[in-house]
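One chain is shown next in structure tokens, namely the form predicted on its own.
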Amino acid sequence: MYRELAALLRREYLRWVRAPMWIVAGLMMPILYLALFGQAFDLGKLVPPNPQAQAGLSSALLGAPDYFSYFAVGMVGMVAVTSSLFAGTGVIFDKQLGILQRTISTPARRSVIFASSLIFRGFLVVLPIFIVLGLARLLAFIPGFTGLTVVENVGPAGVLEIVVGILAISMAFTSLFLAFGFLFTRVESYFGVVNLLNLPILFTSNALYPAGTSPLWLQHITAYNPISLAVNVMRENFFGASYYAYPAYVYLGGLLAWAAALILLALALGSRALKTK
């Protein structure tokens, strides 16, 4: 079984490196977000300078010391579900060109074929978000530039929360999607699924806005979306709990059966297409 793994993950990497585009464009996108439209858009700027509306704009933003600070965390939300969303074109390019079905062919078993996918494009999901996260820090010590404010002194178990909440997101959204890539023998069918699912559920999370200017009814959409829940962990860490009303790892609790949900899903998806095939 592990040599199995070992080969078919190998097999990902390979076509990884030797598509260096892939990677480039892969990581522009959070990049971009953050170096234009993170410091072109500052909520705190449309706000009077006095103390009542300052503690207002504190209180919408979760303690955020900036709307940067709040969008540079929300940014993790935003690039688990843009980035997950071509784990499954690999897939049926795979099969568009007869490697799956030789693939099955061999003796490796199935749940490893969909493992090994799963696990090298959950790294490609993890690997531009912690980039982001260290670019945002990274702009707060550039002269003219806005960035990350931590605001509080995070220990070894909000380190630990962050790191559980920002796999739990990846792997759920990972999993999802590449067993539609399983199910789906055309891309155009696949992005039309997923596009369909990947809208509602960032702008019905806080990501990128406080939650707070939403009607009542989207207010407790937002507070059970899988995305909020994982920014919630992380800024609760980041800039205190003074604005939360669970701590951080009750939110991590949701996240995980969240993540727990949709990946065991995943594999009812993903089994079932391959004992099609």
Given for the second form:
Amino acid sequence: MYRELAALLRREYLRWVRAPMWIVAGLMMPILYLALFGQAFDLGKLVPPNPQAQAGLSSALLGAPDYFSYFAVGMVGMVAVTSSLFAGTGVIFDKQLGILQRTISTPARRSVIFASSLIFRGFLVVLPIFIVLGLARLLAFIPGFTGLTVVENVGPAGVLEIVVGILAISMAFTSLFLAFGFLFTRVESYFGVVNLLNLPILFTSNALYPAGTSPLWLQHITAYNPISLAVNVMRENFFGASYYAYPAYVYLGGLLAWAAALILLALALGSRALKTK
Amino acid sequence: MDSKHAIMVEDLVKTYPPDVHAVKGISFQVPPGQIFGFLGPNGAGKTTTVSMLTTLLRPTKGRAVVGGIDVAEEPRRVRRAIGLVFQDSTADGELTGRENMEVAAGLFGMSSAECRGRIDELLASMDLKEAAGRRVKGYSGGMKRRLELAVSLVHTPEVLFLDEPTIGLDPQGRAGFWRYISQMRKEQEVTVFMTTHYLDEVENLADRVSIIDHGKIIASGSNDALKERVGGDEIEVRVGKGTPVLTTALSAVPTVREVKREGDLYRVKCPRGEAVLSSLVKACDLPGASIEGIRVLRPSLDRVFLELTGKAYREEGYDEGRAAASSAFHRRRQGGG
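The form predicted on its own done, now the form predicted together with the partner chain:
Then the entire complex follows, led off by the chain already shown.
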């Protein structure tokens, strides 16, 4: 079974390394966000320097020492969405080019074919997330730049929560968009739906700006948004628990539930697409 | 186990709800090692049949056994026993020829050590050795077809299915492809099931032929047996102006079955043309009669098809309505969206 999986992963990998623009553009986007938007847009500078206003800012940023630190963690959620947008396109092209038909005419198990897409596409999401987090942290040590400042002492349990959270949010969105790839046969239909979804998903989360400013009904949606849950796990570990209603593992649990549900959705649509009729 | 047949099909039916009857109950057998030609116009049910035999479509009714394995009961075992060349290229254009073959071998559970020799051997016999390291998107149409053939043989299948493998190739490319098939057959023991709508391909290659039209098999047998059904050879005798009517004289020649007159042209049917030529010429030796030309026509599957369906077999555009319905159905089969 692992030979089948290895063969399919190798094909995905070869296609990926032979499209250098894909790699460069995929990694440049989050880096540009960090280097330009993150540096230029400092919410903290809009707040007067008196202690009362500063306390209000700290509360709005849920304990983050500055807006960049808040934003850098939010970038994880943003990258999870933007990097997974293309997750379903490979399946659609494979359908159109007859490659999928060739694959399902072999004795390889359907579950292996599905898993190879999920694993490789998930990898393409996890990779830029770690690059973004690493770069944001690195910027803190470069004079003249603002970087991700970690206030708390993150222990092994915290690191585990953060890594599992990153894997879960990556798998959640990879599965969601992969499901649409299995559903549609045309790229136009696919991107129609994907474009419709990606901004609402992003902007109903607290990834890029504090949720405290939005109306109450929207705050309820924000609380359950998988991106919010993922960034809560990280921010609570990085900046302290005082502004959070629950410990980080509760948010992680919610996030894992999202990931499981979306993987099941992709699995359902995937097994329908890979089934003989 | 039906070990004496490589393929055994009994009353196979495929119906697409609500009422598209693509295959309406067909039966046939293919002995091991033979090339079986499945001939029919576009939309006749050829691809649907191949899809059922290769486990890509589930039969609505009936039974199909390939390599001794029931396609409905153990589809994965069938997939291991068969190779499949699709109508369209299925290779990944971004990968090289060799990489495409390695991926295919991996999907059959072969290790890289196991498949290396086999891949080298197949690339050499398909004349793709030099191109093996190049990406497939730069291959010519003929090279892509040969690669498909090599890919489909990588796991040494018992039965090879070719679904209109030469569609879209120019005549040279078609002839080339069939040369490789003949060569492959000399090198390895494999049963071949091929569908085509080119009559000449079946005539030159197949040991046995079935003709399918509108989802039903209308004739089966060896090439010769099918030709026998239309009455053997036909001799065309063209006579000069002022020749008296020769119908009676020609009909009197032994073994002649039928004589038809179309003006100055007589069509004479008999089992073996050469045997009666001199007798025919003698029969025409009447006052005022002269022969301008004479030729023996071998029976072709084209004529078989005409006799059986009352329609001339046209390679493209036969019964446009059905073909359109069939391609609409194929689009639907790929899923909505």
